[in-house]
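A single chain comes next, written as structure tokens; it is the form predicted alone.
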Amino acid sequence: MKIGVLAIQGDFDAHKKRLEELGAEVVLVRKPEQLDQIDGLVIPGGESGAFLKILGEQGIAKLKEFVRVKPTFGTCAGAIMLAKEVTNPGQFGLGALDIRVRRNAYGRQIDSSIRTGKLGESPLEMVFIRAPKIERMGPGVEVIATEGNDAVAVRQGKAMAATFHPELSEDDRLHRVFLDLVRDGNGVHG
């Protein structure tokens, strides 16, 4: 099972390390053609506007095609990238998840925090850094994790997103959920 981590910006190394700890072969994706060689993709945190600029038209088109057919996990800015609708300010989203997200909803960098939310019914440490907030979810969106009354990790089809940074806590369960999605989504078992 080969997992790509979009490595053009943001904290992609923490995702790479976590996925390797869980036994995945990890490829740092820097060019659109590398998407052809992987079974799943993680889009890390960073600055979503910068992702769009760096990827360019061709990269965005290739990424949009990838997220339509293969498992993808977006965290923080990655969640913004996967959304159908983005506000504060408005921005292009890949539309893989039928959600509306508001950028920087928890404040600026200085307002970053570590909170305890829930993955199903069990506690989960969550690191929020300039995090987006999911303001609307379509009927096909499943909530995986919550913080207070907010959905902070969701899944729809082959796409999943977290508005926080699961790679920065010790808990690896969300990455495990993603790897299961890749395994199930590609007929890869074991």
The other form holds:
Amino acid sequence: MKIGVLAIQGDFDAHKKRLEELGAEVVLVRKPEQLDQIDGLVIPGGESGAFLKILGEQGIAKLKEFVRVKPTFGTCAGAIMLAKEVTNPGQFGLGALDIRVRRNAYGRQIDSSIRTGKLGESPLEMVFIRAPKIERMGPGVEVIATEGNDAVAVRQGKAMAATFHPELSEDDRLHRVFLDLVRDGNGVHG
Amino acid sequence: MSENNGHSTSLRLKTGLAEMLKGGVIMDVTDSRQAEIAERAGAVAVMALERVPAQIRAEGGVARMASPKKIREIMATVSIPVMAKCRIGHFAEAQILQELGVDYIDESEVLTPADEAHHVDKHAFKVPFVCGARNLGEALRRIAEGAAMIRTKGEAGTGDVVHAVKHIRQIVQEMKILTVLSEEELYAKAKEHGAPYELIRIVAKEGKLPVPNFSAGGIATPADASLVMQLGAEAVFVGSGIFMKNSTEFADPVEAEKRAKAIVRAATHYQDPKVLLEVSEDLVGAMKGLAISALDEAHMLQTRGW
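Given the form predicted alone, state the structure of the form predicted in complex with its partner chain.
So here's everything in the complex, that chain up top.
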């Protein structure tokens, strides 16, 4: 199972390390054609606006096609990338998840925090850094994790997203959920 | 719902933001118009300044924290993180910048130092700090004081990459040496580097700094960005090299934006000569610059800080 981590910029190394610990083969994806070689993709934290600018039209078109057919997991900036609608300020979204996301919704860096939310019913540490919030969810969106009253990790079809950074915590459960999704998506179980 | 506020929690959040900037370009800007250009070009953050280092160098005088009004304007213009510089040791400037809500403070040798013996106690702040370093000892002393990101100093405002290279090579080599030493040798190294033993031990074990390590000071072209990143820098700060034509004149904004975009792409594809060629081909030359070898020791900014 080959997992790509989008490595335009951002904390792609943290994801790579976590995925390798869980036994995945990891490729850092910097060029659109590399998307053809992978079974699933992680879009890391970073600056979503910078991702879009560096990807360019061709890269975005290729990525949009990828997220429709292959499992993708976005964290923070990655969640913004996967959303259908983005505010504060408005920007393009790949539309893999029927959600509206508000960028920098908690404030600036001094408002960043580590909180304990819930993954299903069990506690999960969540690192929020200049994090977005999910403001609206379409009917097909399933909530995986919550913090207070907010949905902070969601899934729809082959796409999943977290507004926080599971790659910066010790807890590897969300990455496991994603790897399961990739296995199922490729018809390989177990 | 609980929110933890311990010491290590705070450091994780501070280095966490630096993690998000890796592989990117942080650009010096002096007004909101330049900030817009930087954001449009794909910068991951901007450094809000009154004057860029090349101007500070040319004009002389005391260089201080930028005016809060100007920083606020820049913060209101862009959605990427905004950093600002305080003078070395000037914790009151740092308090003002934290109150203002900047995302990172650079305790910088580019400004005129405010304290000849002490750097800011950065653990006392909630906002993260980046500090410059020329060697491993200096980097670890700053980390001990609470810096959440290190940038090699290079020689700011010159457009000459030679000392950015010297400093990243120095730090990387000093770290490599630690990884092969025995325990008793590490104690001696702690003394030699003037750095806390605990941090020396962490570097010996991990082979890298416990915080992200970026490069700055003289990076002016896409090739420069690629060079320092191939040598081990995890992201780059580009100061005067984007918006200045020479030490006193601004570059044409269209040219500046092209250069900014080219350096941004070079940082992502730093290991790919094909892309580097492509982005370099479009440019009409970089800032004129100052050769560091022709500078007096007294005019060096990098020797500020200890």
